[in-house]
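Just one chain follows, in the form predicted on its own, and it is written as structure tokens.
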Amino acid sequence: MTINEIDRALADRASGDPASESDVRVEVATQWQLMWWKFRKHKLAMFGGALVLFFYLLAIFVEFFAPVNYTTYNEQYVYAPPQMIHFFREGKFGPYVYGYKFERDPVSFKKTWVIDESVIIPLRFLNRGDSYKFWGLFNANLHLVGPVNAEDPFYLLGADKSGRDVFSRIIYSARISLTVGLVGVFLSLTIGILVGGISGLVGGRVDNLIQRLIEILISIPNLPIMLALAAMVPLTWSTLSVYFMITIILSLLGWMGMARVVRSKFLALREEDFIMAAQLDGVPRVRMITKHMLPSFLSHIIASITLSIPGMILGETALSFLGLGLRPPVVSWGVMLQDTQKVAVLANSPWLLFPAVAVIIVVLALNFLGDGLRDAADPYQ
């Protein structure tokens, strides 16, 4: 658009012409503004982004959102079924759930719990309940919702084999499962950018050597390597050590794709004038990568990160489900799903599969968000 055309469009804008105002807005918009406008058109990506934000807020404030601590148990209510919250009673707002009554199966004579609609358990929002230390900083006992009487049973998604609240444990698991994905992606991103940057920037024999190494690593099936590395983690290690080892294992198996993307971008960028000028000025290669080349395709990196996190979450869930990842007393979605390995337990207590539902929702939301970011990364297409 020429200067005269811009002046004409600005004059039309002053006269209230909406079409011309839109044209000028696009012409003077920054790269990030164009990306945001294109991203907003992707409805599934907007919905996925809202879900991802919700789950990460949940992970930050798990102690507040969970009705009880993930270790709190009541052996009296083993495998108690889920309770549904009712918000109105006798035409007035008053949240409550129905209680339980004990029944014995006439065939197997097993003890079972069923919902008893004659028993009303009143609930209170912003309820005082189990004490906790928020992020290890200060003591509190405020929860989003809970029973008025702390002795009353409250199991929104049922109870497990020890009488622990499945809903609270799913919320606590979000902190572990979601942060494993973030830390793992950060490590694999760092390795991929450095290796791919050196490969694309240096070229020659170094590039050939790195690419052959990547091809060899990609050709090895991930699952057997993942299982073998996880099985090498000693049982005597602390929870924190196992957590970091699992993230390192996932990172070592996930950096190759990022390295190839970075290499292809660097091969295109190293012929640009601003890169050649930086080389002539004697800029070190690490600084050239971080300060000159990476910002040129930062949007693509953001999209790649979003699409890589689901793989990390699924990897941790699979390892923990198989007993080779995180172990009790740590609680993650994979650790919780270990209880579903027995068909008899799953048939009688299907609510133990709710952690899998959480995994599916988060993975789908991250994929929707990543697709939207990938499309918005190049707003000119």
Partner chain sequence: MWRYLFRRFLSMIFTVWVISLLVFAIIQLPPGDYVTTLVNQLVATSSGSTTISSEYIEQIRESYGFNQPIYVQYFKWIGKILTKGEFGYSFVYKRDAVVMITERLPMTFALSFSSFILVWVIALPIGIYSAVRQYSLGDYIFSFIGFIGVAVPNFLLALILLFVTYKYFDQAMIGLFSQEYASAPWSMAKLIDMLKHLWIPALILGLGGTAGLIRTMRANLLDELNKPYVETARSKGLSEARLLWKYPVRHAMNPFVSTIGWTLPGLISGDLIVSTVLNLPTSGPVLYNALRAQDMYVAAGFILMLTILTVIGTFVSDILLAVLDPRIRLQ
The other form holds:
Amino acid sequence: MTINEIDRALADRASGDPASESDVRVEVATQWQLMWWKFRKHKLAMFGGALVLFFYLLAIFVEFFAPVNYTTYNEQYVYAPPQMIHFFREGKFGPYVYGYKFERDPVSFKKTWVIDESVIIPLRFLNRGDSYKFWGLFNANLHLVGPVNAEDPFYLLGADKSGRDVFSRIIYSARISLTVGLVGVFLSLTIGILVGGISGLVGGRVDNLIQRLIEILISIPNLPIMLALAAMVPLTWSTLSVYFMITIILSLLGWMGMARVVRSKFLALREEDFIMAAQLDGVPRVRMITKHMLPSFLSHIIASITLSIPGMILGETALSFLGLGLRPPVVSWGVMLQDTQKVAVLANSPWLLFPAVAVIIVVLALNFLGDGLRDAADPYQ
Amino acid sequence: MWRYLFRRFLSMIFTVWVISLLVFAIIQLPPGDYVTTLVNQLVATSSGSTTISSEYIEQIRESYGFNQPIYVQYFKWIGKILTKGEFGYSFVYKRDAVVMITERLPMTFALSFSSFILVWVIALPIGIYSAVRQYSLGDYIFSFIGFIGVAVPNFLLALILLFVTYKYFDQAMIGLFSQEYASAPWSMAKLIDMLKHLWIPALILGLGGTAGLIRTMRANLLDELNKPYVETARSKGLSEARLLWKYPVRHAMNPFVSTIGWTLPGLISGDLIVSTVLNLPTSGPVLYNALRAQDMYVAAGFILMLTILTVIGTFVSDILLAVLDPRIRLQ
Amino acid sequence: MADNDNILIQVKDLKIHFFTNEGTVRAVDGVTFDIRSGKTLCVVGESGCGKSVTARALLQIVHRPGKIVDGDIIMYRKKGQNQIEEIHISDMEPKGRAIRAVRGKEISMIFQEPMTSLSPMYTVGNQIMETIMLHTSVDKKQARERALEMLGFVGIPRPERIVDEYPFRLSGGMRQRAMIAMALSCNPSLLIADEPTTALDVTTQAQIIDLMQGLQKDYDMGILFITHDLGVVAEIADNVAVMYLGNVVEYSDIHTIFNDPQHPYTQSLLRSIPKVTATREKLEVIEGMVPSPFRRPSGCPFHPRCTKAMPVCSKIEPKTISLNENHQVHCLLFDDDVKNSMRGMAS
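Please show me the structure of the same protein in the form predicted in complex with the partner chain, now that we have looked at it in the form predicted on its own.
Below is the entire complex, every chain and molecule, led by the chain shown above.
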């Protein structure tokens, strides 16, 4: 047994052991890589993330995904029920839906819609239909799917009181409802970072005062306040101004949670050794915040943003549903749900509740995504 | 403990004061004053046939002191509430706001309180179960229901309830009383009738809160289950069930009780929208109409009173915390 | 092994594995030792070597997903005169009635963190009385008296006041004394102490150790003392088990371990403590780090860090070899078969 033998044995083992390689992989991975690995393990969050991505893509290309424009109406088909899409006709691919006809209820003599299986309405993918100005920039008329004959009724999720396509309107609403969430969250994030940052950095009395204030604001039921503020938006305002006003109102009532997150992170960071080390090294304050503090809680901020968007979306939906939020002709999921306020209408046309399904799916997806992000934000646990 | 409670009490008074300022500021926000609104409304409702005398307008303006600086107006407003219990006048209903408040507020209290009890009774055991049996089938099912509960807006549940009762029972589930009791004076039978109707809206109102609370309880208890004092208790020879209730559950109750601070405002907000949809005789529909019509004294009165209700609830939770946790009691 | 009649606990080839999603961790992998009444066994090792898990196994309170997969834990219970009953703790259900009757009565445990090991929600007295009333048939008044008595025994001044005090109002040292009072309230025959002095300052540490030694004499109980502090070991131990990655690598009496250690790991451990008498010299460290529990090295788990490693060490798992009646080593250097085959290769 010589020294050389031992060395060789040690060298053999070191090179041949796959375990040591993956240990190294973990050791050199950046924080963001670690977070991604942890996030990837969270199946539900991955699924939620994919759904959220899908919805935002939908929101970007609404004109293409919607079969018709949201303003397109047909008085002939008021409250027409949803149609089923069939893909194969006589064994060949050829999508179609059935037409409608009226029937009189033998008991109540009420006129009701029924699906008429004798009428076949052929559909076409990548159909040329309603023309629109994509993003207000260039003209187009391409839609993902639509009836070959533009006059034919095509109501996947039924029609509303003016004979407008609920499905198309839900897709158009995605743009409004989802951006209200996004813009609102960024506004409240700005307020939150400002207030929370001051609270966490200055500390002492200022911090105490701000915390009391936040406690008070949280103890106020926010819907009445939101409604009170929304009720003041003059009826004469343009739809764009109303949109921004509603977004501001939502964020005015939603920043408190964000401020708390920011503050607690600042306070926690102040105690961290690497901040102390930077301080002792004489790193300027601004640089310290941007270079050392921000990156370490960016992940938490992203998670809180994701978890705050649902509140904004639900808030907008509630406001608009009550008729104090966005107003027609702007179309959002809440605006669409206004139609369901009359119980008789709702009873005969339950498909008017479909916008709510969209709300639920988006909110669920954002919650799943946010939960996964929050877990991944602390990759070292 | 008394010092702690005294401090919390002072902070409650302070909170109410700040809220009154806030509410007043909101009333002052719209352009013009109530008299302009009133005049507009009078003109609108009478379709232009009546003219309102300028003396009458001046008279009202005088009675509310609209010509005075804003802080004087605030003190007048809050002073009347504090000394005489007067909340102003409803321009829409042509009644004293205080009458409407005393009529509706107890019903809101009844609804919110029963909803709150329901939330706790459901969320507490489920939260404990989900934590103790983490990753079991039951845990997954409850987690899923919890997610749904957070995502479904409560007015949608109210709408579905309306739809189902209208479609299949031929009568929309509206209101809190059967027809024969609706306008009857209060009696034992009426109370029982109300309780029979109350639980459905209470459940609808509480669903979102229940889901949130289950998750809170589960997370808290999971944290506590791994604490060293649990191991100590186990190493003493306590049975799992006794140990669970005496130690981790007791510890996890603490943050659970603290959630009262945000469940109550949520319930009040929920009452506004759910009661409006279901047309319940609570403050919801009246407040909604007041807000839409800019009937601001009524709105301000309601918001103030509802907020005070939640603040009192938070104070009660502070007392409860002190009773539960010696660390708070002895500080 | 000498004086068998004093044996309290015998642990034989104990294996505890943790079944996690990332793989199985062999936290304890064939541990053998025994504890005698009136004596202290110190289990020493770096964090993650399985010493705490072993201790918990004696009470069947190993955390999920850990499980005792093999081996035997036998408790010898004195039953009348000269009669000894064998109790197989390893066969008991972790949540069952049988083991619960042992916990806190015959075997007690105190923990590292006196701050968090007592619940802040209940008074010290409440938590001590709970143990007493659980295992003996006394009423509340008697239990309280017993609690007061115990608090006095452990050197707490004015016990009648402390008994109604909440733990968070006591100092760390006082809390640990209260913990000891609680653990000893039912006269256990074995006290397990899992790093009971690590969280305390040096003065308090010394007081607590003095207290434990005094109480051990008074009650003639066995102590299983877990620590990573060799200074504490020198003070309190009768026998020492040195653990590394789930194995007892060396087991002997205190004098042998400190004066004539045989296992390379024990040797380097001892070299890494500073000597008061020594002139300035560089302190030795053990090269490398404790490997990740998921990447347990093949053969002898210590070989990557061992200064005397042979090629064979990465291939064969060592057996426990008795150097004499009271000295066992878990190392291939002392394996006759290995020695013989190497001699064969050389010639």
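Numbering follows the first chain given and starts at 1. The term rigid core refers to the most C-alpha atoms you can superpose between the two forms while keeping them within 1.5 Å. Just so it is clear, the model here is predicted, and its values are computed rather than measured.
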If the two forms are fitted on the core, does residue 279 show a Cα displacement reaching 2 angstroms between the two forms?
yes
